[in-house]
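One chain comes next, on its own, written out as structure tokens in the form predicted on its own.
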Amino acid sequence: MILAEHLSYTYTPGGVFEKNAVRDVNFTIEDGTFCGIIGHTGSGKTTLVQMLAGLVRPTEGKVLINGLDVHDKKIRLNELKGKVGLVFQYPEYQLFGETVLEDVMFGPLNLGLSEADARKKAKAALRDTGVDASLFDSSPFELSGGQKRRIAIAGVLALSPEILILDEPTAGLDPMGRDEILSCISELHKREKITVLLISHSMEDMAKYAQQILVMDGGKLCMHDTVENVFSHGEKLREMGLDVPDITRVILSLREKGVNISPDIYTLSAAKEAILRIWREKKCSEI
């Protein structure tokens, strides 16, 4: 379980550019929870992230990972490395070894592993994110964007994190690209029951793969709840200069023409049934 208490950030406190990034945050998310996490630029959530993975100190307040303090300065590094991973806005340009399978290593050596054990969590971790094992021994520097995004992923999924935080995992690249890309992380996530937390632009995204949604506005938390009742609130997320899915847009528009419709879809598929059930009932009725 991720509990945030009171969590508060400000750089440079005291100074002339004195800026309040994440204000008395608090929420719990449950082990085995996907998460989205929402709002526009400089709303706080890569400041709010890096304070969850324990990159950065809060001012105030404190992050427990399971009941343990990741800011506690009796834990050892190696330990929270085993609890959490974050996966960067363009990670490939943090690829550095000779060979795919070199650079996926890297991680699970530093922690200790040995060559053997560390070769299998790199491979294990590069078949999750979909990279062929003809590309082990290539180097990284010579495949293309999506498959270096994939490889520096796996290079965090082969530490074995309990909770992973991806902060705009699919920045730059195209819809296919993306698409395969969050399709591993979502299957990934069902299958070993890790905690997922992604900060996404994208509120498609968002309905198809996320369970629960934070979204952060002027450094506050504003909302956290279940995607259909953040995805609800249309109006409200305009406001904060956000938006809803294409098909929460169409449904909304509906009901202000009077259509009987639940706001709170958010896929294509439950848009489909809703509006099939309605044309029927008028159908019934007219009969």
Contents of the next structure:
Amino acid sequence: MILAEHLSYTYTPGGVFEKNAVRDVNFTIEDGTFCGIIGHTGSGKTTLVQMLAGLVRPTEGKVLINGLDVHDKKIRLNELKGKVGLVFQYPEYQLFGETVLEDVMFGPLNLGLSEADARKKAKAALRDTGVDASLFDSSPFELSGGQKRRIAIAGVLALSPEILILDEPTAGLDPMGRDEILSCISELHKREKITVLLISHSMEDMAKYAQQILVMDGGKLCMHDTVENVFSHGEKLREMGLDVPDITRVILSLREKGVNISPDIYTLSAAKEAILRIWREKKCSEI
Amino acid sequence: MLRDITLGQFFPGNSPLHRMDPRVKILWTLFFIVLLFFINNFWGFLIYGLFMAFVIGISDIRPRMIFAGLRPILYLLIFTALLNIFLTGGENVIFKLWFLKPTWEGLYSAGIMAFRLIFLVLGSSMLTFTTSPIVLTDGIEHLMMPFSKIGLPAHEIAMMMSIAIRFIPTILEETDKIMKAQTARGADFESGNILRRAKAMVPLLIPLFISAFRRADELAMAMECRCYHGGKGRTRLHVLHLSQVDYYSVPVFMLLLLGVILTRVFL
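Requested next: the structure of the form predicted together with the partner chain (the form predicted on its own having been shown above).
Let us now look at the entire complex, which starts with that chain.
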């Protein structure tokens, strides 16, 4: 369970460039939840997740993971070591290993695993992210952007974190690469029952994968609710520079035209079913 | 953690010092530093102190910020002062301890040295505090122009400097980010002996070097796309010209010169 209590973060307190990145954020996320985080650029999402991972010390408030304080150095280096995995934006810029395998093994080796165990973990993580075994011994710098991204994500997965946080893992990827990466994370979430926090600007991805959504605006937590409830506040989301999924917009304009269709439709497959049902009913009544 | 460096920082403002022409400011700073080495007694430093107080007073910069810039040289100051006290030969020994023989002459020259260092840093940091890096390199380029006659690539040097300065915050940010990312993968930069720490730097330095080269490549490409071809025939957006402040600065510095000469001759 992740518990955030009165989390605040201020850049250069007292200075000329003082800026409140995160203001008094409170929430609880149960184990095994797939939670999305949305918000406009500069709304404090990145700072928030870095605090959750214990990398940035909050100016005020605290983060408890399973009741343990993340910002206690002793706890972070012992009980919580490797428990929270954070994939940064553009993680491929952090690759450094001579070979793909060596780079992914960096994490598990830091956790104190033996060479053989680390290799096993690394191979499993690479397989999970869809990296072909033939690439294991090549240099990560020779590969394509999408492959580098997978390797970097595998580098975090190899730690076997209980909580996996991803900061826009699909930014700059083509649609296919995006779907592949997200579905492998979704699969991992279902198989290993890990908690996943995903920052994304794509409402479609949120609708497809997330169970809950945290909405950040101007450093504050505006909403924390199920996907259905969050997307039912379309007006409010638009005020924050966000939106509902494209398909929901289609459904809403259908409703405006007088079609009797449920407004809580966020995915393409649900929309397809609903529209087909209405179509069939209409045909039946015509006959 | 890396953002606490104040030496060489620029604080935007609109004081007379900010409005001064960078060329004039650089020349006066050089003048200030050279004159500093002609001072041979504490009365000279008193005059320098008064002058410095005046400059800080009109600069609109909080004194706390200026003195924070002195912190990095604290150890250098203590070290040179100690060397001076113990290694300067002289008649008047303060006390004797084994082979250590601090002398009053040493103490005197240590004091002179310390004041020189302090004023050196204060004077030059006033230049960088009140001049934006871009304007500063502009000024340097102008001052180097005469040497381009003898083959000095003045424009290229200035361009290289401004690019380097421009990338300091970017690289710092990048370092911070990579450090955090590797920490998230269980890397430890803070404990262990020197050898272990040096080894721990590898996962930080390799990505940093690669991204520096990548950025350089991209920047070079972007500059070429905008038809950059060096300094020849290039006109400027902001043309430097002297203003009132620059003329007023002449008597002020002449007074400083006069003061220092007087202390040398009479005291």
